[in-house]
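There is one chain below, alone, in structure tokens, taken in the form predicted on its own.
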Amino acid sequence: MTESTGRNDVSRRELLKGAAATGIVAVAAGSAIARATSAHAASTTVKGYGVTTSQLKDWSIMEKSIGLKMEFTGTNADIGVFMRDVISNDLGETHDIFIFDGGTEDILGPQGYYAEVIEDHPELNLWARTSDNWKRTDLLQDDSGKQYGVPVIGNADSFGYFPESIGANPNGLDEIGWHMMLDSDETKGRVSLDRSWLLSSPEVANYLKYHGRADIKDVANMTGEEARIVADFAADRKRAGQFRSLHAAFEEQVQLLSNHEIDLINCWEPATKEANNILGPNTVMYAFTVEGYYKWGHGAYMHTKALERDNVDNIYRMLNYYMTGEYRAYQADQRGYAGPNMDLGIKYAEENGWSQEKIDNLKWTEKKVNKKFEKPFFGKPAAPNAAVMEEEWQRFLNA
């Protein structure tokens, strides 16, 4: 499977919007989704629609062991798009699932997209052993604590980089500061920007903040004053050469990396991994910081009218299905991701007479995510002042 466009500028200002003034937006026009003619009978298949980064690589290892088969339609990460085929193209007419990072549920649960979470339902059997860590977060409920989400991935982004480019340690130990990113003269000219403001801004407020250099409350929800400094800062060190490129999407991740055409980049954690099985194991180390992680978490929502349907119990043995050991072993193993219930992914990795590599490589990765999660965290994919935001972050594409 290829990765889609990774989470891309989220362009929600006119979504929103219409959304507050009317409930619902306008149906749009050509929409990619195929709409059914025809309410869902009592099925064994549970569609879902969402991000790639959530699926397996093969399902077919879910229908052996749940009895489930399941279809998946899958989109980028611009929030914009998502929230306008979840409610514009009606898509809980054809879908019983969705899958987002955490933030969606602070509009579409209200507004009535969402249901709300069924705790003590028979299926979802895992949901009391699984971490409030993980599951009580508000990447997962709205404002007012009501539940929306179960929780299937998260990750504490950084960057990529090459050790020996920039004099750090081989075995990737070491706390590298976000000043080797955006305001280096060993690295200028040799680093690669995500050019979503979701992705970038906050990471470079977080920077600016933590060494004094900038008064900001909220990095992920900052005012229109707190982002034009941080567009500036950025605006200003673009223009003196700090950023070869500007990227948008997981393959670019993939392409700067495995041609080492930079050597540092803020990406996602799949991307070193995809260039490692291209340029050698470890070759490309994911970043932990001195400063903090921008933090994102995916979670699974079921639409409110598949509620209205016979598969309500499948429904709910899929939600289980992404707290599971088999689901957290293969997820990790395949994109270097965490979720909750990882000592259930080393336990089935070890039943299931995986290789001892493969098993250490699931416990670093446990290790690895405990380990960030000692840093502060920021990332609110629906922060309220998105609009003013994006605003200040064109200023600096355009510099």
The other form holds:
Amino acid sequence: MTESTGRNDVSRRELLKGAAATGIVAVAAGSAIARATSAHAASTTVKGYGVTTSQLKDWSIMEKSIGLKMEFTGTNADIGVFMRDVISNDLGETHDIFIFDGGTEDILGPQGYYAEVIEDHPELNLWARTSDNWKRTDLLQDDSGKQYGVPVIGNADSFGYFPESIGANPNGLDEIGWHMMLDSDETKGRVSLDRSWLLSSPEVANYLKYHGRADIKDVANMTGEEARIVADFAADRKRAGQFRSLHAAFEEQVQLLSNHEIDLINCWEPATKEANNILGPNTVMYAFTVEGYYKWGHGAYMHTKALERDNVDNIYRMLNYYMTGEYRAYQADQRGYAGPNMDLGIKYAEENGWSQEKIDNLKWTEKKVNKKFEKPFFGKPAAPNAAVMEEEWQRFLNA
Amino acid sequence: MSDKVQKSLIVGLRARYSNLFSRDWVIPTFIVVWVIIVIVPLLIMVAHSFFEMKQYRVVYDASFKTWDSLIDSGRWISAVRTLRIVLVMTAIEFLVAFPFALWLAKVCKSKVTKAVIITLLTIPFFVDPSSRTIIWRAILGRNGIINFVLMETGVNNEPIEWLLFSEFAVHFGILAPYFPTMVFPIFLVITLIDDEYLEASRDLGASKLQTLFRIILPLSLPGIVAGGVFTMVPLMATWVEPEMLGGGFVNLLGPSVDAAMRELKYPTAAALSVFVIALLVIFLAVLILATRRLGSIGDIFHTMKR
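Form predicted in complex with the partner chain, following the form predicted on its own:
Full complex below, order starting with the chain above.
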């Protein structure tokens, strides 16, 4: 019995030794493969995180033209979620660039999450020819003027409407007053307002400010008192039955338009495109307005931790790609969004045999956005007074 | 191993472990575990409600600012509204579910019918809440099926607006998904009621209503309590129906907490949750006091021993 146990012990020990040796070899081999894979990935892959609309619908186009692969993790437009992922979840450990509404750099730049743009980096060869109107804005620089972001896309948000329902010109070129959205018996009960404080609160404020009904210094960064006036007005209109619904998601915007449940809705421009795909061309128009727009621009920001990795050149090549004609042409064609170097987008379309209709649409996108950008105001997702604006907007939601 | 050895082994094991669950350590262990996994997080949540967020970071200076803003912003209204809708819907579910469960347990004799109905009742558990709710928009909307039929048949000249994006729509949307959670526990308890009790009641001259209120209802109380809990608790956090059918006009607790979390306002979300827990505790205290003359709340579960 003892002998037998002894033999078994020896056998177990040998087995353990063997297993340990095998394990070490396996771990070493795995590690080597992982390093090799990682090194390979570093040479061609850039990892991005941000708003889904900044993506090309088909990244293989980019892979062919600049030889990089994009691994993109999408998020929605919730700034809290984005901030949590960058700050608390430390996504900089795994992701190289972050794309979000301009304004986050005011917080994430000085706190060391975003790296300053190296403007003379050899891979950033379109930087110099990019207009200051796109790159030198508050949306990409912090308060001290440090440049953290590269311009990606931008637009001026307003509202979608059915021209025949409100007696407007069917060509969609009329400037429509925001009173049709917010303050009209003609459209009472036929309007959907976005529930988000970020979009609707400053839009209502801009309407009140334009018509001298409220004294507001910065509609995108209101004080508590200013935000309260805005929330009170919106709550009064809500009680008066102005709004048929308060929507929350892009899919809702499309559904409300395509069901014709409402006549006007403050929404993203792509929602009107989707609705027209269902209802027919030009059934829904995206408004030129009298008072102004929620102007926004997405920036691409490089994380400071990415500077320690070995694919910095590739990251800069990717940042440069957002300013190329190819990216511009596809974004304008697929989503109706503009951005820097629109002339390069038109040139790309012409050189690559796009139809004249598409080329004309690109030209129209540039003209349209330039026209809208002449009016106020720029949104500020990370405004210093964001918390108090959100609190006051809750009073409207709970009214 | 012989039968004799086996038997003596079983007897030995029984003797050793018979008192295992009646020993003094069970309740203290339960309390310790419960404190660690429930009470401690709850206390942390209460503590968080006294902090505030600045620039997406928690500022650990205790104050009542978050609680002030809860009142000032009207967020507390969403908590009270939630409690009101939850209580109303739990009552409605009970009023609909109890007769149905009684019929299914005691009147319906066909096993096939029972099996089919029970299977049908499980459907809401398998369908994605958003998918099953979004359908109602196409039915209840201004251009939906109901308004279309009413207008085509000349019953109405104008579409009925309140069918969708209203409290009515939210109540209506909640009714079906939470019906099974009320029916199943009541059905199971009524099934366990011995038919001889009902026959004895009839033999002693009790009317059907007397049998219902004096025999069936008291014996069903464990199922009613379980159904109430299974319906009420998830309803407190419901967000799909108010979001999709309320059109933003029925701002309930779930969406309100979600809105706070999306802005990283952890203290606000914590204060809202604490507020609701306080409301529930007050509600339960009132309920216990009001029903005290009917006996101890523990008496409800005596029926389970029968």
